[in-house]
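One chain follows as C-alpha cells, the form predicted on its own.
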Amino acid sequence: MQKLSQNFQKNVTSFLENYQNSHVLRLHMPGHKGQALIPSLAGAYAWDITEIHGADSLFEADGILKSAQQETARIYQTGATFWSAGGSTLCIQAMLAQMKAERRTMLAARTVHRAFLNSCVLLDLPVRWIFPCSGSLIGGFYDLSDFEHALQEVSEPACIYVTSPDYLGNLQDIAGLSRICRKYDARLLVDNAHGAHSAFLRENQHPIANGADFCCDSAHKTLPALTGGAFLHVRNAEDAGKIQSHMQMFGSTSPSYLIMQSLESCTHWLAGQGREAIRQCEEFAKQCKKRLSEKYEVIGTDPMHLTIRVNGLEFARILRENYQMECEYADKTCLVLLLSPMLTQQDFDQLTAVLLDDLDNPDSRESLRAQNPPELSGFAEFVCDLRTAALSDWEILAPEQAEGRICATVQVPCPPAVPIVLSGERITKESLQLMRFYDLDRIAVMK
C-alpha cells in the first residue's frame, strides 16, 4: 500500500479550518465575506476564500499548494502533478498549448470532447483525425498501425491525442501507442478524464506508468472531489515548469479554494484507504458486471464504467422512476452507470438486483431493445480550418436545412460532448441523419 510521505499533512484544510475560526474580518474577495444566503451551505460559504496571504497561488505556488501537489506526484508517482480548479478542460488547454510551443503536428483521434476541439481554437492548431476502426465516435477502436502511418506521413515534430478510458469505458493501447511515439520521436497525450482511478487498481492502468508523456484526470469524476476538481500530470520533471506557465495562461486567477482542499482530501484518501477501496469496487464491479452479462450485452473493460446495450433512454426513465437511480448517461444505444469507490457493496447488490429484474415482458422486451447508429463511413470535405469556422459568423438551423452548409462552433451537448461534425466540414446527409439519431435538433454553420 502506498504510505503517505513523513511531511504530508492537510495543510490546504488546516489553513481553511483555522481562518474559518479565527474570526478574522474579511476585507477581501469573495464578497459573501463567509457568510451563506442558504442555511445549509454556511459551512462551504465559510470555507470559500481567495489566495489571501498564507493560502498560497496555485499557479505560483511555494507553500502549501506545492507541498499539496508534489504529494499527489509522488501518490501518482509522475514527474509532476499540478491541480485544476477548471477541470479537465484547463489540462487539455495547457497541454495543448505545450505542443504548440514546441511547433509540434497534431494527430487526434476522432473521438474527443468538444474541451479538445475548443482548445484547437483558441490556440489556432490545426489538427490530423485518426478515424476509428470499429465502434462509433462516442466510443471507438482504434488500429495502431493507422497512427503510425500517420507519423510516417509528418516530417516535422507530432503528437497523438486520444481519449481513454471513453465514455462507453473503452480503453485504448496507451502501452502501444507510447512505443510508436518513442520509434518516431512523437509526444503521446492522453485525456483520461475518466480514469483517475486507474492508477490504483490492480493492475495499473494509468497512461503514465503506460509511457504517456502528458495526461489529465479529472477526480471528480470517478474519485471523491469537488465537481471541477482535476490533475494534470507530467511523466517528465522538466516539463513541468512550462506546463504550469500554460495553466496559468488559462486558468482563473481566483481558483475555488474549496475544490483545492477536495483535491487535497482525495490526495490524503488515494494515500491511505483509498487504494483499498478502489480495488475492492473493482472487485465489486467483476462480479457485477459478470452477472449481467448472462442478461445483456456488456461493454468497455474499465471497471468504473458499466455500459450496458440496451435502449438506454428508455432505461434510464424506468431506473429513475420506480427505483430512485439516476445514471451518468442514455442514448438510443446504450444506458451508462458510472460506478465509484463509494459506492457499497449493498449499492452494488441493489443495483444487480434491479438490472436483474424481470423485465422481459413483451412490450418492454421491444421498447428496452437498443439500436444501432447510422455509419459515419469517413470524414466530410474540410472547406476551412476550425478557427476560421468557430469564431466566424454563424447561425443556428435545424438540421433538415443543414445539408451542404459549412459546420461553425460545435453545438454538441455534454454528456458525451463528443461533436458529429467538427468546425470547418461541410454537412453531408451521413453526418446529418446520425444527428437525428441523437436527437440533436439544431447546428451552427457559416453564414
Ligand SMILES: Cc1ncc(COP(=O)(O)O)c(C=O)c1O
Second form
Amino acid sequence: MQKLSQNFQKNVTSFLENYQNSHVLRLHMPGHKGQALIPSLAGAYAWDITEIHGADSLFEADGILKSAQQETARIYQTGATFWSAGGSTLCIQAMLAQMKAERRTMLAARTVHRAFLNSCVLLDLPVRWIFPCSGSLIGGFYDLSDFEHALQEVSEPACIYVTSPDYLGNLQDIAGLSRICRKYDARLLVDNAHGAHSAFLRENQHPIANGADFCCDSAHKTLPALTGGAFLHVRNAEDAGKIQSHMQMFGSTSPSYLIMQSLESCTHWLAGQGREAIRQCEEFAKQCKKRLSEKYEVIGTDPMHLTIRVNGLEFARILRENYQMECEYADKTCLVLLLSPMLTQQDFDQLTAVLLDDLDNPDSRESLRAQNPPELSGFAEFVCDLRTAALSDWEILAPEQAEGRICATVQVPCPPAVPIVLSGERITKESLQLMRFYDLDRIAVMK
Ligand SMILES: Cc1ncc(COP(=O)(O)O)c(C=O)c1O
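Counterpart to the form predicted on its own, namely the form predicted in complex with this ligand:
Below is the entire complex, every chain and molecule, led by the chain shown above.
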C-alpha cells in the first residue's frame, strides 16, 4: 500500500476544523459568516471559508494547499497534480491553454464533451477532427492509424486529445496513442473525467501511467469527492510551471474550500483504504457484469461503468418507479449505471437481482430492446471556424427548420454533452435524423 508522507496530516481539514472551533469573528467573505439558512447544511456553512490568513490560495499555493496537492501527485504517481474546484471543465481549459501557448495543432477524437469545444472557442483553437471508425458519437472506437496519418499531415507541432473512458465506459488505447505521439513529438491529452479511479485498479489504467502528457480526472464522478472536485495531472514536472497560471486564468478567484477539503480527504482515502475499496468494487463489478452478460449485452471496459444495450429510457423509468434506483444516463441505445467504491456488496446484489430476475418480464421485453441510432457517415461541410460560429448572433430553430443552416453555439444536454453537430458545420439531413433520434428538439443556428 502507498504510504502517505509523514507530514501529510490532512492540513486543510485541520485548518478548517480549528477555524470553525475557534469562534473567530468572521470579518471576511463569505457573507453567511458560517451560519446556514438551512439547518441540514449547518456543518457545510461553518467550514466554508475563503483565502484567509493561513488557508493558502489555490492558484498561488505555497502552504497547506501546495503540500496537499503534492500528496495527490504522489498517490497518482504524476510529475505534478493540481486541484480544481471547477471540475474537469477547468482542467480542460488549462490543458488547452498550454497547447495554445506551445502553438500546437489540435487533433481531437470526435467524441468530445462540450467542455472541450467551449475551451477551443474561448482560446480560438482550431481543431482537426478524427472520426470514430465504429460505435457512435457517444461511444466511438478509433483506429490508431487515423491518428498517425493525421500527425503525418501536419508539419507544425501537434497534440492529440481523446476522451477515455467515454460516457459508456469505453477505453481508448492510450499506451498505443502515446507511442505514436512520441514518434511524432506530439503531446497526448486525455479527458479522463470518468476515470479518476483508474490509477488504483488491479492493473493501473491511468492515462499518465500509460504515457499521456496531461489528463483531467473528475474526482467527483467516481470517487468520494464533492461535485466540482477534479484533478489536473501532468506527467513531467517540468511542464507544471505554467499550468497553475492557466488554471487561474479560467477558474473562479474563490475556489470552494469545501470542495478542496473533499479532495484532500479523497487523497487521504486513496492512500489508505481507498485502494482496496476500489479493487473490491472492481471485483464486485466484474462478477455483476459476468452474471448480467448471460442476459444482456454489456458493453464498455471500464469497471465503474455498467452499460447495457437496452432501451435505456424505458429501463430507467422502471428502475426509478419500481425499484428506487436512479441511473447516470439513458437513451434509446443504452443504460449507463455509474458505480463507485462507495457501493456495498449488498447494493451490487440488489442491482444484479433486479436486472436479472425482477425485470425478466416477457411482456416488457420488446419495449426494452435497444434501438440503433442512424449512422453519421462523417463530417458535414465546415462553413466557418468554431469560434466565429459559436460567438455569432444566433437563433433557435426546431430541427425540421434547420437543414442547410450553420450550427452556432453547441447546445447539447448534459449528460452526455457530446455534440452531434459542431459549431460552424452545415446542418445536414443526416445530422438532423440523429438529433431527432436523441430527442433533441432545438438547435442554435447562425443568423
Ligand atoms: C467526458 C467528460 N469530460 C468532461 C466533463 C466535464 O467534467 P466536470 O463536470 O467535472 O467539469 C464531463 C462531464 O460530464 C464529461 O462527461
